[in-house]
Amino acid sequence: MRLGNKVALITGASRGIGEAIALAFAGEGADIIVNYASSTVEAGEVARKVKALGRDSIAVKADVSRRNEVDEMVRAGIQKFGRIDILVNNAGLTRRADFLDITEDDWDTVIDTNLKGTFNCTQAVVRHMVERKSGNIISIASIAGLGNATEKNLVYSVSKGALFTFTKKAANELGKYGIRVNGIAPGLTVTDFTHRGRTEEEFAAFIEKKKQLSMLGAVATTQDIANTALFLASSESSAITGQVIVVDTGTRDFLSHAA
């Protein structure tokens, strides 16, 4: 078991990637708690597909833009579990807008929850790992955050963008207690949310407009992403921290891709 016996809090677990990370852990021996902000049946039944893997999980609700909710959420964990081992910050939205549409209401819920929500729930947690001078983050970015040129798209690509900032300079502060920080880039990768608002022609025809754009003919699965927040989970990875994997399936245009 490549996580035996570790706790790992993940945020934004009651759909998608972050489901997908909490199975994947689960597989490997961890124990989850499962964040969700308002889909409480979908984040019990994550819950419980962890239990069917022999693990044990709670759902905890907590908005992580709000300090004093990731602040309790941590406390529960730590009651429930005596510990965090793993943290995975994947809580994430965005509001499509052109550029003179951004309003100021739009720019405070992405940053809040995309880039204030890592840095609440890295620091809650981190508390705890100093004392024990052993820990693990890993917070899920985009390539959008390295300066691509989506339309709509500006504030999620700066909120994410500052997730690459975010990650070495947290790593850097944080290695003399044994703590790494680490990120992941996805680049188009295929949820829900991928389908939302899109006839199945509409989707099959974007789908593959993006295939074409990728150096594998393909697009990533949650899957795939998974699997490598699995790798900078375990001591397979022991050397690395301060690094952010791009996860796209090779990008060959990247100003026309979207993530």
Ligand code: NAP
The other form holds:
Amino acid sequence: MRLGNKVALITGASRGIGEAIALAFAGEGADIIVNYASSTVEAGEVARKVKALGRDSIAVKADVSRRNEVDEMVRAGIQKFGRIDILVNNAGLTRRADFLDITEDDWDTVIDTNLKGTFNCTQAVVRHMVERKSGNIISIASIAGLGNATEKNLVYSVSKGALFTFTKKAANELGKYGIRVNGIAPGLTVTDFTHRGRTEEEFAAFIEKKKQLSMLGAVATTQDIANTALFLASSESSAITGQVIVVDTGTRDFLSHAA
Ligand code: NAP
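Could you switch over to the form predicted in complex with the ligand, since the one displayed so far is the form predicted on its own?
Entire complex below, previous chain first.
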């Protein structure tokens, strides 16, 4: 088992990439704290699937942008499992708008969830990891953070770009405590996130366009992202910190076609 008896907190694990990571980690021996914002039924179902794999799990509701809720979630996780070995900062969202239409609420919601949420969870969990001189942080960025990215996606791209800097700087500060900090930058990965706001027809055309831009003629799956998270969470990557691994099927032009 690559994660035998580890405890992992995965934010935004009620569906999509977070769910795939939760199940991949459980399949390799980890107990899972399933965080979610509002999808109580779905998060409970993910916890049930983890248990069906023979591991223990609790679902904990907490908005990662709110520090008091994050602190409460970490307290609940540690009360249940005694420690948290791995944190995956996966919770994220976007608000699509042209530059002149971006509202203050759009800006705050996206930055507070994707960026401040990552800081909130990391600091809250790291306080306990420091005592144990060991820990593993993985943040889900995006290839949107590498360039000008897609249309109507400025705030999201800014929030994800900042995660590259966050990863490098946190790794630099936390290495002395035996804590590794890495990230994953997915390209388009089929989930509710990419489906939302598009009709079936628009979605099919969108995927087709993405495939044409890919060196492999494909789009990534949630399992592809989970496999990379598993590698970063395991001792196979023990010499890697401060890195963000791009998992995007070789997107040729991520400056104009990021996920
Ligand atoms: P998704 O299907 O929309 O799922 C998002 C998850 O985040 C849900 O579990 C949601 O919980 C949770 N969440 C949202 N806001 C939250 C908050 N404030 N506090 C706690 N949880 C919150 O998204 P996904 O496609 O799996 O994406 C997961 C991550 O990968 C995101 O960070 C996204 O930016 C990144 N990413 C995705 C793609 C892609 O193509 N899919 C590409 C690059 C990067 P509820 O269900 O309770 O709302």
